[in-house]
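Below sits a lone chain in structure tokens, taken as the form predicted on its own.
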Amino acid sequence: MSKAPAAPVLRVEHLSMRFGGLVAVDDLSFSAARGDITALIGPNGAGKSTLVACITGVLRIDAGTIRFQGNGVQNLPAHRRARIGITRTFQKVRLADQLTVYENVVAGLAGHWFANSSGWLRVLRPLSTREAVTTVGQALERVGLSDVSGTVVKSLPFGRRHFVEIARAIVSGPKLLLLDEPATGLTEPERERLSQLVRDIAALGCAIVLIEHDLELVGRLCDRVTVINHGRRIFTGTPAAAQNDPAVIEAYLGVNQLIGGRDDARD
């Protein structure tokens, strides 16, 4: 059965980035709504983490808006976007190794709780309230990491990190969380753990934005796709309609042959 349309939590009009003379992102204009997991793909270099970079606030945009929620926060810093509910993985996963599986999660809450805390100590002290402790472990446990919550993360498998990412990244409880490629480098069972949990995340009302280069998993688990080239959008759509798009199938090659619907995904 088709899912009703839902509202956008996320609306990019008209967005622009330059780096001098290079156009990494051109008029591009895409929207993610609560509880749908929607893809972004494109060939290697088509603007995907550039795209991701200017919605958090990492990069300052040139032109266009971007709305949450209604709101406009283009012109927001990545500590206040973070703080009213958009949150993100990387495509590198960037923990404080030498600290624990806790410690890393926690962080997560600081930007929070603690608007204008310096250094880890102060942050870190006070982040290890009951409630605190309550919060980092329920995120643990719907990343299924209950068990290594005081291990340090130098330690721990690579497969497993991205989870402990992934569960900073929802600690907050966002209304919009951004996966940048977060099946690199998993096994088959993590892939399948990874697909199960953006599920969930979704089911709670988060609109997901999901970077990938496994179309496969695009196919079997996003109701949207928006494909980008050159830093310009040139389809959106189901994974299925995708699959026969003339101007997807130029720009990525083989796209038709690894993007798989899905039964219920609608236009």
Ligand SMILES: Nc1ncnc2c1ncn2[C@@H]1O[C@H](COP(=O)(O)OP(=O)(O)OP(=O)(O)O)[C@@H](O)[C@H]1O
Given for the second form:
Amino acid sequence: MSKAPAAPVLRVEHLSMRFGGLVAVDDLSFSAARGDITALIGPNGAGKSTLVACITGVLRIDAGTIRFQGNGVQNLPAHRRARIGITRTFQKVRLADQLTVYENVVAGLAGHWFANSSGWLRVLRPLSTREAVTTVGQALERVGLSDVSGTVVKSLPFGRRHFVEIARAIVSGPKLLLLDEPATGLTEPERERLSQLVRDIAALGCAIVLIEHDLELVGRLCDRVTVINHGRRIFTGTPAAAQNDPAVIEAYLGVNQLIGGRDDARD
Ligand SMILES: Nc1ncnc2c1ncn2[C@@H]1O[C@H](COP(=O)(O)OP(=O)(O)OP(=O)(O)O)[C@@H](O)[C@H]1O
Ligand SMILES: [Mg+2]
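Could you switch over to the form predicted in complex with the ligand, since the one displayed so far is the form predicted on its own?
In what comes next, the whole complex appears, and the chain from above leads the way.
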């Protein structure tokens, strides 16, 4: 399974972030490479979603650096980080329920530049541009939602909404995709479809960070997993080694969610 290391697209170094007196991310270093699927796991409250919000620019960091394609981005606002290729999906699906699948996905293009035959075009009124229609169509096809493009999101089954979020995240052709527990609440066939989709997106050259509690799924998709607890990195290595690592076992002790997923679907 070993392959030549690719250049890191994302390099987080000594990152710390506090909510008042609570240190949510504590001196954490972590990287993700082009075409790789890097897993990030840790018990509830470990700081995984906070880390994602720091990388996308929704939360300001207190210390450290976030390098994206070699450049420090920690001072860029969130919309500029999105425009240069950093996107995410949310742990609790965040979609405009009253709008159609197409309309939700086209929102992922807002503010982006993309090429057309006559040069570079800013998508200001994406619904009226043929390029946007084509681009959204391709994203919907990739995630298997072409048949429900005109369907209002609130009438979709829960599992398919996750795929709408992924389509919205990939429609702009990101270079880094952060997936925050995308498998939660999915049926087994949907999880299988998700696994294949994540592999396909990585094969396009995107760096993927996958937050996921189920090490079996992580083991199928990732060569490398980083485990965090109380905001600190406690392990980086293979998923198999993680299962036998004393610090990882202790972090999860009594939580019963390390192997085979969690029993509580809190979200
Ligand atoms: N907006 C906030 N204000 C204050 N504290 C917060 C906020 N968001 C998260 N926290 C706290 O920061 C810590 C890290 O939370 P975070 O949501 O990042 O964990 P997580 O690893 O994503 O957990 P889970 O697996 O439950 O999603 C927790 O102690 C949490 O209570
Ligand atoms: Mg979380």
